[in-house]
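In the block that follows, a single chain appears as structure tokens, in the form predicted alone.
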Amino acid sequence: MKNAFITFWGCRGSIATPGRSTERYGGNTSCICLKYDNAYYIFDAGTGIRGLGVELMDFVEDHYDGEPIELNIFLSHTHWDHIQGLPFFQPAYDSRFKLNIYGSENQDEMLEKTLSGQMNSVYFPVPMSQLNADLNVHVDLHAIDIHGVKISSTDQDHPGGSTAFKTILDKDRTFVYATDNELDLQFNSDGTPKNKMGQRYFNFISAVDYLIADGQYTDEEYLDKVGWGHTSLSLIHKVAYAAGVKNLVIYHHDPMHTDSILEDLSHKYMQQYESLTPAMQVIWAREGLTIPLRS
């Protein structure tokens, strides 16, 4: 069996927080790399997607036969906070990388377009023609399979629309990235769905090894925050375990939780629900976690 790991360049939500508050769990925005084998499946380019293309121009240096260097990177929408770090991604500068941005068929040609357009001289010195790598942009996300690993995905509740992505390896490894999804409006209070949305991603997550989950608010401020695009902690907690998710990774964290909150929060979650029988593992990301993928 390949070696499958799952490591966090970026967990923060909203916008970039560096900072001493914020050192333990990171202040870059959503980044995350599953390295199967010698192939990479990046999820989202938040600000946290610059260290990871540092750590793969070092890797280029020993590895490259003359062949382009894959890097598939799927975009769970293109809010800044998902795709603003994709002008500082050093790869995408070099011809001995082949880019193949896949995003939700609902936006059709905007995608590029919006991409394009984030690098406008308006708002960035370089444009996005001057990319030397090999860039491919695809809106179709039906029966992807790449080298072996199956990735399909379902619409999410966010302003401007949102993708959640499952990951199946080897047929029997599995994993979920679905940030950026509000829940709260698709289950009831004890977690079961309320509508077909909920009923949807209720069997997509259906007993899958890992769901990197939103995780945004706590109960308390969520509810001055309806319709923000993002979950309550105690909601996805119990989506979670009652749809028999093994470990779930609380992710896209507050710009205003600070280490110090983000600590206590998930001592009260994780002995909360690894206490239960069946136990659900939880785990908080953070900057720099790597997880082995296992079933």
Second form
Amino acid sequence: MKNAFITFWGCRGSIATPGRSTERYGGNTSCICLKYDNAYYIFDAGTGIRGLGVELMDFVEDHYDGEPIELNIFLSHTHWDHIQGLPFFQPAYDSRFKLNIYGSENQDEMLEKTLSGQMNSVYFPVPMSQLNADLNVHVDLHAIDIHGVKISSTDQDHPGGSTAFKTILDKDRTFVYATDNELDLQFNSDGTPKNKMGQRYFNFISAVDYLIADGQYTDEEYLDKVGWGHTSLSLIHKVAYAAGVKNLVIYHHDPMHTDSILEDLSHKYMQQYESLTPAMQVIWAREGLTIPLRS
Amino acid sequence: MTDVNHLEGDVRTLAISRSSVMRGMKKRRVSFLDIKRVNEQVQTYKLQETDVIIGRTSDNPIQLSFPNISRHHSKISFSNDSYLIEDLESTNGTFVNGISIAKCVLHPNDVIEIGETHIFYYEREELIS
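Same protein, the form predicted together with its partner chain this time rather than the form predicted alone?
Zooming out: every chain and molecule, the one shown earlier first.
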């Protein structure tokens, strides 16, 4: 079986939160990278993607053999915390890389126009035309197959829309990346679906090995944030457990959640779900963590 | 003995500049591992900026001679001002805070588990001249 690793480069939701109180879980916004058999599958391009870019530049200096290094970037949506790192992603400026960017069209704007918009001189000094990598934007998300890795998607409930991606590496290993999704509008409080979108999500995540999921709000916080497009912590645990998820990774941490708050929350839910039969492992995503993807 | 009442009215104590206080003093963060096994005394290991391999055989700077430890099990390296632990494709895995990891940037109070050995990571600030 080929090695597969997921690295968390940014786990924070909404806005980057550097500082002493967030050192442990990290302050960079959404970005993870799956490395599988020398291919890269990157999910979201928040500020965390800058660090990944630095590592890839080190890699290319040592390993470039004349063939472009392919980076496949999947964007859940184009809110700032999911695209803001792209102008600072060094491989985008380097012709030794090929960037395939996958994402849904926004209701109002073409994906390519949205990405170039944040590099308008009003916001950023370098225009998109100076990106020297071979850059391709794909908006057709049906039946993606990259070197045998199959990636499917489903729509989520988030203001402006967002997309969840399921990656099937081989018959034994699957993972879903599903952030910025308000499950509280799609599920009953016991974790059962209450509408078609909820049922579709439930089927999408059923029995996956790893679910990387939005867990931005505590149950109490959610009450004041209905309609903001994020999920309450108790509910994502109930839904994941009911769907037979083996490993739940809580992701997209709220910017107000300091390390000590996240530590308390993680202990509470880990103890609760890892003591059940069957157990569901709960991992609280933190920047700088690489986990092996196992079935 | 110092007379506190006299010092309160002494403006010279306010005239000490920051540069004179800090002159010749630099701070450096130093990292340590406390290695703990059941019924054994804690061993403390001070990390340097060179790689440290943990494993079963005697060529490892940190040797854990137990059957469930691989010959070269884990590596701790220094990068970007941080220490990083990496599993060296060991048979039984490297765990940080109970999670099986391939790599992980270490933070104070992280608990590394290798076989039945617990290793506590912590940092201190030291003044160097």
